[in-house]
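Just one chain is shown here, as structure tokens, and it is the form predicted alone.
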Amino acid sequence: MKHISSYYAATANPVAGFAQLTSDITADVAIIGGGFTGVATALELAERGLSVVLCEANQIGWGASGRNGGQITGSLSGDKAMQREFRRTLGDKAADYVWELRWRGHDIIRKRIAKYGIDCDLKFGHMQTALTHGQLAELQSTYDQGCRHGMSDDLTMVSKADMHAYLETDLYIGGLLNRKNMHLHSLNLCLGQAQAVESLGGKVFENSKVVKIEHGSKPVVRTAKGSVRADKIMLAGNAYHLLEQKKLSGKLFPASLANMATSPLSVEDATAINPHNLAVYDGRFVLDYYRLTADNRVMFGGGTNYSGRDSQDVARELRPALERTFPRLKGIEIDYSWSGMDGIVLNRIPQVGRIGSNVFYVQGYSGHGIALSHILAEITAECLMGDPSEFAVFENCRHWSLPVGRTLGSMMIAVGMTYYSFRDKLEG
């Protein structure tokens, strides 16, 4: 299945494409899923000299990895839960580990782009904005914490009076500018890494949906036309698969994330609304997020649909928020609109574990997947190479499960999110 119609697909770098698996082959590691988790893990393993085969049901980056907002930030929606659960393995070092985790993915991605020459419109600079005094206090706390950890050169608290120097909007009462955070063309980053896997001798297959995992001392993944027998298997399908549900059912639920991209702005308008080319998101629990693309469009996302169903008219749903944020853009044409499924975990900690001794899984980024997927790819690769110490930090976390199917589970989460949306409106 081809990529959905989106800004990312329309502006993707030309790639010849990847073959379909049509034979029975062997590898050290077989990976199921061609998004950031699978592709980044494949690259980590290929760099370490292992033979790796990746099978993607559709095209590389077809799912959330090629549909998200393109923002790489130090935000972790489950940071407090992480600190609590990581103490089970790390003790008093848990808080510092979580802080370092916030920025680890930035370094991995930045170095990888440079190493392989991946053209993905990488830009630096991000603003988290506050609409309420409570949100502003949280930003001040993050700023203070960052300064204690040596990030004072990267961070600036921005007052309400100074906001217009960064964004042409009256919505916000302040913000936290972060120069370490980044934004980029997500699909091109994913495709570039897949090409790097093949350049190192790894095999990447598209249109090769895995229909079955056969367990054993040498497990096998089977597709309609071929198979891979491997020493170890990694399941990296996130919200887009239903494999191994005996183990994974009730752990992760899909949420629809909506995005759109306007027609190109003039240089004058682009400079007026966002003169420093920042990625932005606000401080609400159910937030809006936006940035300028390389060709001066506004990519605007928000209104997460936690029911697990795709939005029916993304542009109609998001336009009011765009025009409320930037009145200058009232009536602007929307050239692209799309949605994609993210994997939501109840406690917001990514789920990492094993099924038996040689089938591994990583899933559930709850809206913060670009950086976290690359971090966990590095951690998982080390585990597959024989060092499970960091993998165990995540594997030892306790997770809640809902003893219901995906549809009902998503509806239950949607009810809970309605509360947070209502709370955001009351606080505003």
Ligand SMILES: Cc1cc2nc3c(=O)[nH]c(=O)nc-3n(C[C@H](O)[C@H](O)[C@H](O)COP(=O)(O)OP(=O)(O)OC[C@H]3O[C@@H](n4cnc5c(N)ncnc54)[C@H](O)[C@@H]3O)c2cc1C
Contents of the next structure:
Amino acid sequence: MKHISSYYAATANPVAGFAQLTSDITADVAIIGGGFTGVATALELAERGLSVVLCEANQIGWGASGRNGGQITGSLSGDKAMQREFRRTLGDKAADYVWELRWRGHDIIRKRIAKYGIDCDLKFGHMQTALTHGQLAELQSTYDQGCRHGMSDDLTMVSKADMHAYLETDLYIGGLLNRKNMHLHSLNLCLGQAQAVESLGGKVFENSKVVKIEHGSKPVVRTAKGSVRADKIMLAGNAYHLLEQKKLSGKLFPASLANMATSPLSVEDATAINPHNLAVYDGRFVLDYYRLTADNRVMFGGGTNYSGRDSQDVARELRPALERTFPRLKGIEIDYSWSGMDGIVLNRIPQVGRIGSNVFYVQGYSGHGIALSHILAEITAECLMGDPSEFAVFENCRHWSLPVGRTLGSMMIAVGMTYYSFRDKLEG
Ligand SMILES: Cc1cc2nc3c(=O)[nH]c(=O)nc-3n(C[C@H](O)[C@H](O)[C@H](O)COP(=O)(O)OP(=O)(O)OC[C@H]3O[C@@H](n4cnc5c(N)ncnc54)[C@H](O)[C@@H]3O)c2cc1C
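Let me have the form predicted together with the named molecule next, following on from the form predicted alone.
Below is the whole assembly, all chains and molecules, this chain first.
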């Protein structure tokens, strides 16, 4: 299948496209899935000199990686659970490890864009906003923690009175400005990395859905028209695959997240609503997030339904929140609207592990996967090269499995999200 209709697909850099797998080949590592998890791991491995083959069922970046909000922030979603679970492997070093993890993906992505000259509209600057005093207190605590870790130059607490210097809205009672956080054209970052894999001799195949994994000392992935026999296999299909359900069923639940892009704003309007070109999200559990694109559209997402089913009319669902945020944009045309699936994990710690000795899986970023997928790609590559020490930090985490199918599990997650959304409204 081709990319769904979205702002990203419409503005993707021209790429020749990748071949379909039509023969039986061999590799050191075979990777299933061409989102950030699969592509970034393939690149890490190709850079280390391994022969790597990646099979993508549709097109590179077809899943969440080519549909998301493009915001790269220090949020890990499951940071408290991470600190608790990482202690199993790291002991007292767990808290510092989690803090470093927040920013590690930023460095990987920034350096990679520079190294391979990837044109993906990279911009710096992000504001997390508060709608309630509880959220403001949390931002203050993040600010204090950041300052203790030497980040005071990157961070500014913004008061309600100063908010208009950054955003033309009366919604917020304050915010935390972070100059280290970034936003970018997500699909172009993914495509650029896939091209880099091929430039290093790796093989990337599109329209090559893996239908079966055959386990053994040299496991094999099979597609309709070919196969890859490898020393190791990595499963990176996230919310979009149903492979290895005997081991993985009940662990990860797809949530449908929605996004849209308005028609281009005039320079005057764009400068009025967001003069510093910040990416923004608010402090709720089920949050609104937005930013300007390179051609001055507002890309706006939020109000997730978490049901595992795509929204019927994304633009109609999201428009009220957009207009409430920026009254100046009332009635603006919505040129693109789309949704995508991300994998939700109950404790919000990404799930990594292995099935047998040589099939590895990495999945489940619970809506915050751009940085995390790149971090786990680095960690997984080290593991596949023979150093599993960091992989073990994640692998040793305990995860709940629900003894229910994906549909029922996604519905249970939806009920939980509705509860949090309701609680956010009560606090507001
Ligand atoms: C609307 C939306 C907004 C988001 N906003 C943000 C954001 O602003 N910031 C942030 O950090 N995160 C965000 N996320 C989350 C982030 O995009 C994801 O966590 C991340 O992209 C997951 O990457 P992935 O490679 O693991 O999965 P995906 O990108 O979903 O890739 C999985 C790929 O595997 C392929 N595949 C599946 N089965 C097979 C098979 N059998 N054979 C071959 N290939 C297969 C699929 O076709 C797909 O291309 C958002 C997600 C969505 C959906």
